[in-house]
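Okay, so here's just one chain, in structure tokens, the form predicted on its own.
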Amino acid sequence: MSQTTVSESTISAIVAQVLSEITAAGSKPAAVNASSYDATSYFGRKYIGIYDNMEEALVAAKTSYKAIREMSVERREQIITEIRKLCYAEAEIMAKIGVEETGMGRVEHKLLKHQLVAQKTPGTEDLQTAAKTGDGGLTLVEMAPFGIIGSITPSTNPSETAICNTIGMLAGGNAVVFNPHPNAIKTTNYAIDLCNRASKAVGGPEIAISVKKPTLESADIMTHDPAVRMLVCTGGPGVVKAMLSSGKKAIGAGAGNPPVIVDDTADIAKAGKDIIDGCSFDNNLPCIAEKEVFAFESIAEELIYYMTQNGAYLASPEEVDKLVETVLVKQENEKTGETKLVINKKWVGRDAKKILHAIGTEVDDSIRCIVCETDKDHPFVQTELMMPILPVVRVCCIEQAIEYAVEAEHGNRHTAHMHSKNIDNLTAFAKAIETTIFVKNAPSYAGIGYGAEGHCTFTIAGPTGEGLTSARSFTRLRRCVTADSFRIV
């Protein structure tokens, strides 16, 4: 099997050339306005691979898969290389569209996320063939495509997820049909068009398909079409549960509420900076981002000090009460009549400065995160906010810290973080929390390869066990047996 691996130095050289050409041509818009694009076109350029309804999209996906099945691995990698080039070159455009359409996150951080997708999403090099030889002959086990994959993408990381999924799914030899989140359809369809433009640029077919107006009905049609052999869902617990009950092979990237423990052996100055950097990244939209901190009593004051030195605003108890009233709303259970506090979606992914303004507190643009001291049962601790609001809970010892952190994570087994130099403490927490990602002494985004080793993905499959998905996640194993032959030893 012929494979091509693109090194980071090669990507950097390609990107430099592309950006130079774009700057010379003056073709990259300096700003993005919602009125200048829709779900099917952008600045007069009609999108490729976007269809009126899911029925038409599925017909197109079948044609795409047929073409992809005839490709060599080297040909698939050629298309992936072109996707990387365009993703890097148009990262700023997608970042601006994403913030403009959804109102969530920060342009400068979404730019970095797209660059990360371009550089660190595995391609065909992720596929591996296993061979077993013996007196009985030769057996090969290869990673084969599922076929057509149905993918549901979120509003929090819409274009990043679509491009990351397309690269991995194409690398595995699949076609993909998307049903994007309705609140991020313009952003997602731009990314899908980008992938198809990349393919067309090197003489390839449409490789990713989407619809103009995704709905629950279009998702249902996609889910139950017999041609769709696998479902991949990156979103909230409700939609993930629906995919997992479809009866098909499904990959589900579910909810998280990542806790952080800081003990008395940590580099406190570094921990304070790292936690704020991670928590405030794209206004806390990444599912891996720090959501609550459990700090040893002996270092809590120092930790909070360094947080405030690195862009955090320490809210008073009165301000915390106002924040609760603003960013949380009561939701009633129709069956039991009980009420609970849930996030006010209006404030998901918003700037800390804007959230504070809503409660009458004015700060400057240097404030990236709101820090507050609470007890372990506070709704800010127990609820995944996806906002740059970070509760800090004081604990007496590692045993109490682990107990509280495991409780706050709610068994999602998604992501956890710890700042410590004590190997025993690090080991004890890792064993107790059982998360897919465990980041030690670094910002949360190290868990997806930013500033650290390891590949990137925006589909982290905790519920179904695939972990950080990549090309191999979208394949099935096939065995080929040659009895009594090809054993040459």
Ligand code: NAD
Second form
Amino acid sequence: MSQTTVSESTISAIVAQVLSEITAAGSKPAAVNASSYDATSYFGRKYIGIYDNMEEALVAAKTSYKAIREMSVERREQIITEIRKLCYAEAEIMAKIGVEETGMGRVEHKLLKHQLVAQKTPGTEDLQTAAKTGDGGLTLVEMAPFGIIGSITPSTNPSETAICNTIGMLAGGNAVVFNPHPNAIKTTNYAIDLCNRASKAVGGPEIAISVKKPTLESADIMTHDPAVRMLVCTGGPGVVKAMLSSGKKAIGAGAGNPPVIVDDTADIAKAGKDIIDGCSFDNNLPCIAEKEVFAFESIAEELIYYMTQNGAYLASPEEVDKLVETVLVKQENEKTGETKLVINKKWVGRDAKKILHAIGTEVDDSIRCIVCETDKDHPFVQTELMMPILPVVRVCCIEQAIEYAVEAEHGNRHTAHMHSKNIDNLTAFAKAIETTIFVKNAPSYAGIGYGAEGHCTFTIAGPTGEGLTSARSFTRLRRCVTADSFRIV
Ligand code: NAD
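One more: the block was the form predicted on its own; return the form predicted together with the ligand.
Full assembly next; the chain just shown is listed first.
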């Protein structure tokens, strides 16, 4: 009997094909490890829409926009439906590679974030036409595409932001070129490929474009290409400032440091649980997550008790000092020589258990957050930590709570939370803090539609005022006038 030998490369190709089909069908993902994927492929399946450099990416984006420009709204929606399906089916893969590549966050929460994106990111239904009729006839105002959008994405919600932005931008009739965060390039490019696979599955073009190796230089090329008509920047203060100084229409979704106030009318047991649920979600990576608590003196002890009943570890003053030394580092201002404490990026989005281990405190897996009592000037209160460490500051009254909370939010006008049943206190805080999102009596993620009403986004534009972005944020208004006719009454 003759024996047929199959080469290793043929086997790899077959395995890659089968895996991609299994994945597309929504079955369980294969065991992923760092060698299974890079910035351009996953298990040997080459990504669609990823280019060697920004110059090539921009050429592709132009082709993409040309194709999208020809599409009907129904066709855009067909592609978006397909993106939703794949995003849901492959949520676990993206959750796993996101945690593996960045070392940040929690798989079980990233899974939920992707499912939320699939379910609650608005599509073309978000676009609305306004009509004005009168003796002078009919005037229409329509939401039109900008064209090619340049999008900068963070390392904290990489694939979630890429898919959410692509859905909204395509719904608005745009093409998008990404310059993703270099530390999350593999995960972000997986998501961009997913959007393109979804489009191809229904016979569509490449709709989202990215590069193999994003740099500040590639961001600069993207920003200055005349074909890029709008910039959407999701990230920290440095990059948002850079994009807003570009001279182009830009949407800036910047940093936050969300405070929480708990007064003496709140359901304290619920507040304790809600705050820990929100603060520990994806290890505090979401920019909307609870970052510091101002609790009325009379209920502070009870609040901390309920926090510890829900997965929080109460750190002693000595442990707090050790935590400061571990998760913060001194940074010197080159001009003035002054030093200030900033986050040690090594600890962003890490598990509470690992952070405690680093200071010599051993806890079990039930611990998902570290709480500590500090004064209001403590660096844990004033710095956006993005890790599950939550300082609690005692306050005497609502006036002091609001004063401290507004100071800690630093005028970002991003997100704030409050647990209270006192309408006057709730109203006073909401008015004073002026944040884009204000969540009452719920975990922070209610603010982006998880377990609450409202759509989802991972690009929350406080500085430029679009708020929780959606398809309409990525459009420009155009007026069409028909004088003296088409009024039917
Ligand atoms: P980051 O600010 O470190 O980086 C964001 C991106 O900008 C990266 O791709 C980076 O390479 C690039 N970049 C940095 N400086 C640049 C410049 N001068 N020109 C061009 N590109 C530049 O972001 P991160 O650490 O991944 O994300 C965390 C920050 O983002 C936090 O402050 C968080 O609050 C914020 N964030 C805000 C939102 C929102 O919706 N408002 C969402 C997610 C994250």
